[in-house]
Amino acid sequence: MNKRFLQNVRFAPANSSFPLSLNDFFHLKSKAFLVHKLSESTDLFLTSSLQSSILKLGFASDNFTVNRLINSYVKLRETNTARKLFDEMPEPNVVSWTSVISGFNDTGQPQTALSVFQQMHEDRSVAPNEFTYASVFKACSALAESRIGKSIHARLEMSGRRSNVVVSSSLLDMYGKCNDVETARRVFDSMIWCGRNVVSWTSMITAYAQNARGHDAIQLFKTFNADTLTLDRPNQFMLASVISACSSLGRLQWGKVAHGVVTHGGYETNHVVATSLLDMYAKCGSLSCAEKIFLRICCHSVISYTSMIMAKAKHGLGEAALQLFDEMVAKRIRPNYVTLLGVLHACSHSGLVNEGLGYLNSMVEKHGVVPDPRHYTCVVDMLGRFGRVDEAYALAKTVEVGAEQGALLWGALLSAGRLHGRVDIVGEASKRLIQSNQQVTSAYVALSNAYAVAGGWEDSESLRLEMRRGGNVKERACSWIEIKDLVYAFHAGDLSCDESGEVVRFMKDLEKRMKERGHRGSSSMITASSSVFVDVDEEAKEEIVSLHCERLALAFGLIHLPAGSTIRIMNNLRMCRDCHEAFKLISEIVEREIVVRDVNRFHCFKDGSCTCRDFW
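Just the structure of that chain by itself now, the form predicted alone.
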């Protein structure tokens, strides 16, 4: 065994400065000194030299000393050497097993960590402790492996170690990262008996935020702040998750509250928190606040620049986004694939087609980023928006994609065909989506409308019947607006709210003032490409459009928000052209800024115009 132990020793080159002083050699016979030096070591040659001393002094069979040696190699990310030492131990104890499992976790080898744990389980000579279980659940989290995680959870319950807060927090985090939020919540609720700490609260809030349950994340954050039994304060990870939840929901007021907590806790200079705040303000339609956060960041990274580029792109400020990109490159901050995606989005939403094609063709040469289907989808969308539908179609046919990304690619082409009245493109894109069982409802509706516009009423009705038989129901349009910490949601044609009468009267008054300024309403917006009001009389068209959910939300906001304040509306679908034209005129009439976030981008209406410049 000693011969093999010696094989792992690495000796320093003759011309290197030896890591041990003469005084150190005087103390080398002390086991305590060796252990102390191993715990301090940040140098591979020092650790190798100490390993040689351990062998010469006869400590190679001492588990305590060898465990410290393994830990030293693990810290230096020398997991293979650590594993060899572990394999040579005649009777490794729980610290030995846990050190190796943790080492593989820390070096991005969670599958190997699980294999070592399985070996430990089969060996049966040593029982896992709390730290072993915590390390194993971390490996399951990294792999999003809930099946194995559940089996290990069962072993944990039988071991009687579940009451440990570190283990329970790791278990909670594992279920959250495996998207099993309900089980994560049950684990969190059970921790009331062993005590929750800021880590467990953060894990549960993060699980909600990352699984599209932003409301639950915010409510739990409120509960945490109101808990008088805990002395813990929010940390940067909790705040970043809460801010992310506010972003996904478009909850600007709660985002501002979280920003206040950030300031109070002194986390404004934390890069992760600052970038989360930037993203939140941008996604909630407050670009000016996002820019202020960006300018306060002392040391920019690719993440902060990418977030700001994407924000400007979504707000239709393509030229500004490209200027930021040039500034980033000039500072020698290397862009990644997400940054280039933001650049292409900027070109797509601002009509900068030639610039966008230039960036696509130079990605590899200039930035070392190979275009993937997401980049090509963005370019297909860009070409389609600009009317170069045939080029978009030709490009789409060359891209190899899976079902999920294919839905985005052909969905973009579907939108282009619908926008420019290309029934043939709509038909081809719809058929591809239906065959791949992706975005089926949207494809059926678009294809049905395309047939109707072309006069193919029988084909249109046949598709509608097939759609109903298949149980495909079109997503209902919904808009929501935040007023005094409350969110009010509106659906198209739904006047069930308590103040519906006042809302309708206000809308009729607005429509009257719009007509006085020459607005012709829906009749002026019906083109071969819209196909929204096929076979609907003019009076019905006006009635339908006036009850669009974004208009209901706007009227409610104008009634309840203070004069001069910005109206911010979130929409789950693409804004229709008629509402877009109406909002431009309304912003001039009421002298208010109106910001609408639809499924694709932001529209900022002010003084009769929109930042998208009618290109979306």
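Output the structure of the form predicted in complex with the DNA; the preceding block shows the form predicted alone.
This part shows the chain on its own.
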């Protein structure tokens, strides 16, 4: 062996599992061998050793070899070294540019990826190819940056370059992530010319699922399965998105069917699929199934723990959620901002107010998570629910917030003011919402009612007039219940079900029993029940606390309530400060376990006729 050559190769420490055999050293002069080793390298020490050889052997000016070296560093997430090599290239080619762009994407630096693309555009010496465009659209997706994405899309169209399935998939994914579902669909439809594969179908299903178009997502999944042109079968990516669509619709039966497909396809052990199933069961009211899935996950992540914490929190099991959080921290799984939102949510929905404040104040110090407006909104909501409205207001005023997140913050305060009859707080929150052009209709209605309650009828009337002139029409709130595999919908103000009969009798009985137990919020149940014509109650109906449908239907079946009544009771119970206590009591009355589910995120469906059978 050439002694001088060996001096150029850095050797690994004695205890390292260095991936070059003695035999390999005899081939180190060969460019093909170096390139081959680079593509295999999963070891920074090996890649840097190979780099030394490349330099010494005079391959530094060879684009092909240097590109391989750049790719090797990119795979090792050493983007700074990759960038340095790139910057030193006298004439980088399109692969060099694209490798660097894709490297920044893969290491969570999409902004830098876009700036490299911009530099490439200004440089003008090399034209981007399909690979470059696919990487750039991916960067735009990560940033949800539709303005830049659209201009690059236009540049691609003008270049006359034919799009392929990968470029089009990344393009439609970008539009989906930027909430432009219609353009995403147009791209998907245009793909009939370049062909579609399981990735493009998944991207479109995901675009629907992530943009509150769950029915369209499921419809497209059905079309995919019926499509005779594709030989692809649903894989773990597609199933995770379909399950997410079922969650967003709150359709337990569809979710169960999707679970069947998961089991049939052998994807139950995939942790992303399992997490989406967990979330689906929790959102569709079946906490016990969610827990079963959670216990089966062998390799837990921050997301699986966060989903389970959130599930318990939403089902009113605050202490169990906090216990799970402790377990997660003990396992050294680092919580993120969503986990802390779950923890605060747990405190908020279980009356653990001081604990919640403690978590908010120690987030940075203990978990390294800086509270953002969403965390403050959760705490404002928590303080407001438990009557500490002034503290909630004081906290809200300290939060620096944009219009969109401000709507949530001041919306939470508005609810608190309304719940506790604080006209001043309702007025303040409503004004802020109207000024920032957010939730204007809700704010007008709340403010008008607040004036009316305080006796300011003229102010109230003039506000209503102003609201009508501005064309602000209140959308009708809608709730629904799934019994077996059929869905029944009920609109606010719809009096088709017997309001004054069995529902009110049931509520009065519940109120009596709660008073006997010393609970104080019960009077608002009947107030809400009997004031369905007042706008403030219409507002309240948008913030629905729902019950586990199937069990509840069975439960209420025992006391012969019509199916629609359950929805009325749910809406009325939402007004009750001790609603979890009320649920417990109902469980005892009907001798069935009842699980609470929060359907705030769900969207009004239009088609109640779909059943499990025509889904699959």
